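Presented as structure tokens, the chain that follows is alone, the form predicted alone.
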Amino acid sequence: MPTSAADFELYRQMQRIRRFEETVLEAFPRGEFYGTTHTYVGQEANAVGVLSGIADGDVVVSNHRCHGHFLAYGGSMDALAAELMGRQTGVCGGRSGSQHIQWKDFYANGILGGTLPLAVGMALSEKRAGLGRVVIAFLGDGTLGEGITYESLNMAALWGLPVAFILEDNRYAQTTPLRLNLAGEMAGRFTAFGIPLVEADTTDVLEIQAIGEKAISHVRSGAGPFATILHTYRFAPHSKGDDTRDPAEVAHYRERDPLPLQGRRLDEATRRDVEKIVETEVEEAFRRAAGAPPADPSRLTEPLSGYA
């Protein structure tokens, strides 16, 4: 059966994130990047599935694991690679590094839990503007240990704000497994504030796409906040090297890899073509970034220009 355009595009987007992140991990030990990084390998279906349902003007608030969200939002791979390398052609002119990216209506911040009050404030602004725009806020399971999370959920529910909370449970808070850091049920964190939710243990981008559409439709209708809990797994370390997990556990979850699952919906020739195209795109993005001029510290306070 011929490959549908929708299946093609979903696989292409996930493959772009996967190869970008794998390249980052391969290159980091060579000293090509500044600071640290937290990759999205294994969680690609979440960003691609959820963000396929956003509209122009919707706000996306991300966290320290933001590369996948940024690429799924439509950000430039060239500019992201350049930002990680501290180049003038980066998303933020080489000033933000891996975790603090801003472009159009996309905002990422590396402070755990600190993203949620930002998202709630933006949602309040959007509600007052009355233009039907919504906020999508990604958070990880480790964020549930931060008090600011519950202050934010309380205000979002109390004020009926148009914010969709997307909780990506990758089963670890840095290197601490969920069973050692979380009491009770995740869903209860949201239902305690009267926030409706959908919870799913899936890596199928089509299932996640449908769930994301429901969440975004709910908040866009004016019905208040909505939460989505997506149980997932990251295949790579928390950051660039701190992995204490049992390799057998990682291998077990790799059997649920979202890329092969979606790849089987493409005919073999098309799938190979996508992978070849993406491989070239990633190689060229990092090559161009490496050749761009470094950021100039003396120009830190100047407005950004160049990347649009």
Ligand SMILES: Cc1ncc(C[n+]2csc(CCOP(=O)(O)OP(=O)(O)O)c2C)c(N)n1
Second form
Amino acid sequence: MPTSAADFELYRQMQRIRRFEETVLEAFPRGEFYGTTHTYVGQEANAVGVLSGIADGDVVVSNHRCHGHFLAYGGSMDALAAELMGRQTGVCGGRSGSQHIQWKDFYANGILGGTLPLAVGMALSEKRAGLGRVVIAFLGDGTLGEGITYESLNMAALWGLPVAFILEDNRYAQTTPLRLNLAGEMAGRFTAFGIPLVEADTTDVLEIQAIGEKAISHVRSGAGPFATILHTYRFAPHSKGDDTRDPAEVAHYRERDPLPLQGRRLDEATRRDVEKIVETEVEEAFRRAAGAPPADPSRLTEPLSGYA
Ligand SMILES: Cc1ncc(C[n+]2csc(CCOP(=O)(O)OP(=O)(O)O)c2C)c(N)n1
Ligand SMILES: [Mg+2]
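Any chance you could show the form predicted together with the ligand after that form predicted alone?
Full assembly next; the chain just shown is listed first.
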């Protein structure tokens, strides 16, 4: 069966994130980047599935693990690589590093939980503007331990705001497994505020795309916030070398790798072509970034573009 354009594109997007992140992890020990970094290896289907359903002008709020969200949003790989390297050609002129990426209607912030009041505030603004735009806010399981999360959910529900909360439960907050971190049920944290949700334990980008569409159409219809709980797994360390997980557990989840799952929907030759195209794109992005001039300190206080 010939490969459908939709399957091709979903695989290409996931492969771009995978190879970008693997390259970051390879290059980090060589001291090529400023600050820290958190990669999205293993979680690609979430960003690609959910964000394939956004419209122009929708706002995406991301966290410390933002590269995959940014690339799936449509951000430039060249500009992301350059940002990590602190170059003028970076998304934010090399001033933000890995965690504070801002471009168009995309906002990432490394303060755990701090993203949620920002997302809710922007959703209030969008509701008032009445243009039908929505906010997509990604958060991790560990973020359920931050008190501000619940103030934000309360306001979003009370005011019927157009925000979809995309909880990516990768079963760890840094090195702390969920069972040492979380009392009670995840879903209850949303239903307590009357926020409807869909919960899924899948790495299939097509399933996640359908869930994302449901979430986005709910919030766009004016029916108030919606949550999705996506149980997932990260294959790489929390940040760089800090992995204390049992290798057998990592291997177990690797069997559910979202890439081969989607890759099998492409014919073999097409899949290889995608991989070749992406390989060149990633190599070029890091090569160009390395050759770009360093960030200009006189621009440090210049405001970023975007939300006003
Ligand atoms: C307020 C605050 N406290 C602590 C940290 C350090 N920190 C960065 S990521 C992280 C764990 C995040 O866990 P989770 O929300 O599950 O996201 P994941 O890293 O698993 O994607 C912590 C504690 C932080 N960034 N901000
Ligand atoms: Mg987590």
